[in-house]
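Take a look at this single chain in C-alpha cells; it is the form predicted on its own.
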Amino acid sequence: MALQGFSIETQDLTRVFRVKRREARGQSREIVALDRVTLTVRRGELFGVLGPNGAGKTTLIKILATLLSPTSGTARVLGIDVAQNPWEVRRRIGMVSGGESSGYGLLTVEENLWMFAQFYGIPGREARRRIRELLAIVGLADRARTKVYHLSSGMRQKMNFARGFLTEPEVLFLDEPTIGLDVGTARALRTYIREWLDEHPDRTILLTTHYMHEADELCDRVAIIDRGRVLACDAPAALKRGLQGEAVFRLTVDGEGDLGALLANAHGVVRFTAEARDGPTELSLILADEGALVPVLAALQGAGARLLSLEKREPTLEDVFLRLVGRALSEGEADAASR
C-alpha cells in the first residue's frame, strides 16, 4: 500500500525535439514527445506508464532521471526539482533501461557491480552480499566471473537489472526492464520487482512498458500515454471496469474483402481491430452493447465471411487501450517505427 506523500510530481511537463528535415536544408520540424503531462506518484507505489513505442514513455523517464531537460513545465522527484537540483536527485534514484548496453567489457559481471556499489559508498561486506543475492535472482550466479564482452544481450540486460536494485534507491525507474528476455526470466524478474517493493514499502517504482499483461500484473496504478499525452490514469481494475457497460468480443472469420471498412460502418461498433493471419482474420470488437453483435454478424455474413469462432470475454487493458487510442498497441508500434 502506498504511503502518504508523493515521490514524483509533474505539472504540464512538455518536451519538444527539433529535428532537421531531410528534404529541406536548414529547416527543422518539431516533435512533441511530451505534451503537458501532469502526474503524481505516491510513496510506496508501483506506478506504470503504458503505451506503444514512440508514445513518450522513455522521454518521461529521462526527464525524471535528469538525463533530459524539460522544454516547459516542472518535474519533482522526492520533492526536488529535477532541473534545478539534478545531482541531489541522482543520488537518490536508480534506473534500468531495457536493451541498454552498459558496463565495462573488460571487467567481469561481479567487478562491474562491485565498482557500481563503490560509487554509492556501499560497505564492502554488504555490497558482496547484495551482489551474490541479485546474481542468483537474475540467473547469473554462474557468470559472476565472466567478462561482460562475453555476455549475450539478454545476459547484459540481467546484469543491468541487478545493478538497478543494487543501491536500493528511494525511487527506481524501470524502462522496459524485461524487453528481449525469455518468458521464464521475465516472469522471475516481475516477481522480484513486486517482492522488493513489498519489502521496501518506503520506496517507489515507476515502470514503463508496452506489455499489457506486465502492467496489469504489477502496477498499483497505470497511466496510458499516447503521442505524449496522458489519456487515462487509474488502477488497472478500475480502467477495465470503465468498459463494463460495453461488450467485448473476439471473432475469427474466414473471408475476403475489406472487413475493416465493413466494421467501420457497422452500427454499434465502438472500436475494433482486424488482424489478418495466414488465412482467417481475428477481430477484436468493442460494441456499445451485446445487441450490436447481431447486425455485425449479419454484415459479415452478407459480405461472404464465414464465422469460425466467437468468444465474449471480460475487458482487458488491451481493450482499454483500444477504446482510448482508437488502435491496437501493435498498430501503435508500427506507426512509431515508420516515423
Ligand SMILES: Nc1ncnc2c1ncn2[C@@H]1O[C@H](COP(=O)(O)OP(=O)(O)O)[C@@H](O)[C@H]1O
Given for the second form:
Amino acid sequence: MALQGFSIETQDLTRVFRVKRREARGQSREIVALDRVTLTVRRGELFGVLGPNGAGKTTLIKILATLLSPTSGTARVLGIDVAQNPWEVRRRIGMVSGGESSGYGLLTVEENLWMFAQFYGIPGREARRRIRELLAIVGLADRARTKVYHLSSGMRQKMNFARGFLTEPEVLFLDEPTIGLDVGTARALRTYIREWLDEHPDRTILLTTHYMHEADELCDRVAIIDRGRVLACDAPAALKRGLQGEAVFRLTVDGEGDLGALLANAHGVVRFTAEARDGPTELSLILADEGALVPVLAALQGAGARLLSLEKREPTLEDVFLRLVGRALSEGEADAASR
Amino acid sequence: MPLRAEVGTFLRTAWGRAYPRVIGMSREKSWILFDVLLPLLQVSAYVFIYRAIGAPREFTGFVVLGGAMTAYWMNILWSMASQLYWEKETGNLELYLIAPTSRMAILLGMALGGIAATTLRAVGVLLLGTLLFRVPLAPTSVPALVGVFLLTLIALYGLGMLLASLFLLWGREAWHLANLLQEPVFLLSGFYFPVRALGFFVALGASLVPITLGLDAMRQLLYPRMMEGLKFLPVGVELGALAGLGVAFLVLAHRALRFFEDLARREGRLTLRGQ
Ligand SMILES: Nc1ncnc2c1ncn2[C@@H]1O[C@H](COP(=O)(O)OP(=O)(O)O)[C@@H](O)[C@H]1O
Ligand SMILES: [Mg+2]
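Could you output the structure for the form predicted in complex with the named molecule, given that the previous block was the form predicted on its own?
Next comes the full complex, this chain leading.
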C-alpha cells in the first residue's frame, strides 16, 4: 500500500442520513451530515476539526474509524480506503469520544483498560505496564483499583482517554476529548496530547472540538466546518491573519430595542453577534476597518443604548468562524472549559 | 498478521470479554442467591405435584435437572441475546467493532462468561435440589452425560449468538420477542415434564431450542428405565441433532452478524447518535 505521505485523506466525502418520519416531525427527510469534504492530514500532524454541534464532526470520525459508510466520496487512512479495507485500517487506529460512557461498572479502572488491550492482542504484562503509565499521566493512578461505577463522569472520561493511547495507534481520533471536563483536567489532557505527538512524530491525531481555544492552542492546522462543509482549513494563525484588514471589537451595551436590526444595516459592520447576558447585551463586531466604529457607536447611542464597555480584540478563531458563517460558534452555549 | 498472532488475539479477546462476567460472579454474590432460590421454588412446586400424584421418585431428579437447565435458558434470553444491543447503548459496541479482532471471539467471550456465571447457579440448583428432595442418581455413563451437556451448551449458546446478532438491529422490539419466547419455551421444551407428552411434531418443533433435545437426552442417560416409554428420540439421534444445531447456529450467527453489521453501518445505526 503506497503511503502518499498523508495520514488521512478524504475526497468529496459525503454522508447523508435518512431520518424516519417520527423523528422528523411529519415526513421523512435527508440530513446531509457531510457535504463533499476534501481534507488531507499529514503524518505527525495534530489536526483539529472545529465546528458547532451538529456540524458533522462525529460523522467524519465515525467514517474514518470504519463505523459508518460514506454515502459517496472516499476516505483513506494511511493510504488505505476505509470502506474497502476496513480491517487494515482498524489495526492502525484508535478512537475516544469525550461523551462516551463505555466500560463495565463492575470492573476496576485497570481491569477495564486491560480488557480493551486484550482486543488488540497486547500481552498482559505489557498491557499492565502501559496502563500504569497512562493512569499516572491522566491523574488516575490512585484509582486504578476503583470500580468504574464509583468514578465521577470526569474520571471515567480520563479513563477512556487513556484507553485511546493504550494501543499505541498510528492514527488517533479524539472526538471532543475534553468536553464537559473542568479547566484543569482539560488542560492536562491537552498537554499530554501535545507531548505524545512530540514524542511520536510518526503518529497523527485528528481531534474535533467546538472549543475554539482548544483548536487554537493545540492544533497545527484546523478545519472549520459547519453543516457538513469545510469552510476553511489552515494553521490557526493563518486563519486569524485572514481577518487582519478588519477590526474586531467587543462591546457591552445597556438598552432596549432591536440592536440586531440596527447593526445589520449599519455601514461598515461585516459581521456581528449580540448576546443578552442578564440585562446588558454583549456585542461582537467585525468591522471593515477601525474607522467604522464611530458611526456604529453613534447609531447605537441614537437608538438609546448606553455603552458600558468597549474593547478592541485580536481576532480569535471564534471571529474567523463568525466571519465565515455569520453566526457565533458557541451560539447559546457556555464555553467554560476552553478558558 | 501471522496466524499465531491472530489466534492469540482471538483467545485474548474471548478471555477479555468473558472476564467481566466471570469476575462479576464474585462481585455480585447476592444475585446468585436469588438466581438459585427462585428456580428452586419452581422446582419444588413440580416436585410436590409429582409426589401428590404418586409419580416414581426419578421424576424428582427429572424436575431438578429441568430447573438447573432453566438457568441457561434465562441467561440466553435475558443476557446473551440482548448483549450486543446493550453494548451499543453503553457505547462499548463501537469500541469492539473498531478493534482489530474477531467478532466471533467477542461473542464467544460473552458466551463463556455467561456459561461460567450460569453454571454456578445451575450447580446451586442441582446441589440444593438433590439434597432437599433426595434425588436418586444413577447415570448410565458419565462421559456421555457430560458430552450431551456440552453439546447442548454449544448449540444453546450458538442460538444465543444468533439472537444477539438479530437484537443488534432490532433493539427494543427484540426485547418483546424475548418476553414472548420465555413462557412458550418453558412449556414446549419440557423443562418440567417429558417433551414427548406434547406429541411428536410439537416436540420436533420445540427441538429448535437445543435445550429440548439436551434435556431429553440427559434424562435418558440419567434415568433409562423411567424414560423408556417417555423418550422423544434415541440418544444417538439427539446427539447428532444437537451437533447439527450447534454448527448451524454458529454459522448463522456469524453470517447474521456480518450482514446486520454492514446494514447498520450503511444506515448509521451501528452507533448511538448524538455523542
Ligand atoms: N445516525 C444518525 N442518524 C441520523 N442523523 C444523524 C446520525 N448521526 C448524526 N446525524 C445528524 O448528522 C448531523 C451531524 O451530526 P454529528 O456528526 O454528530 O455532528 P457533531 O459531531 O459535529 O456535533 C446532525 O444533524 C445529526 O443530527
Ligand atoms: Mg459530535
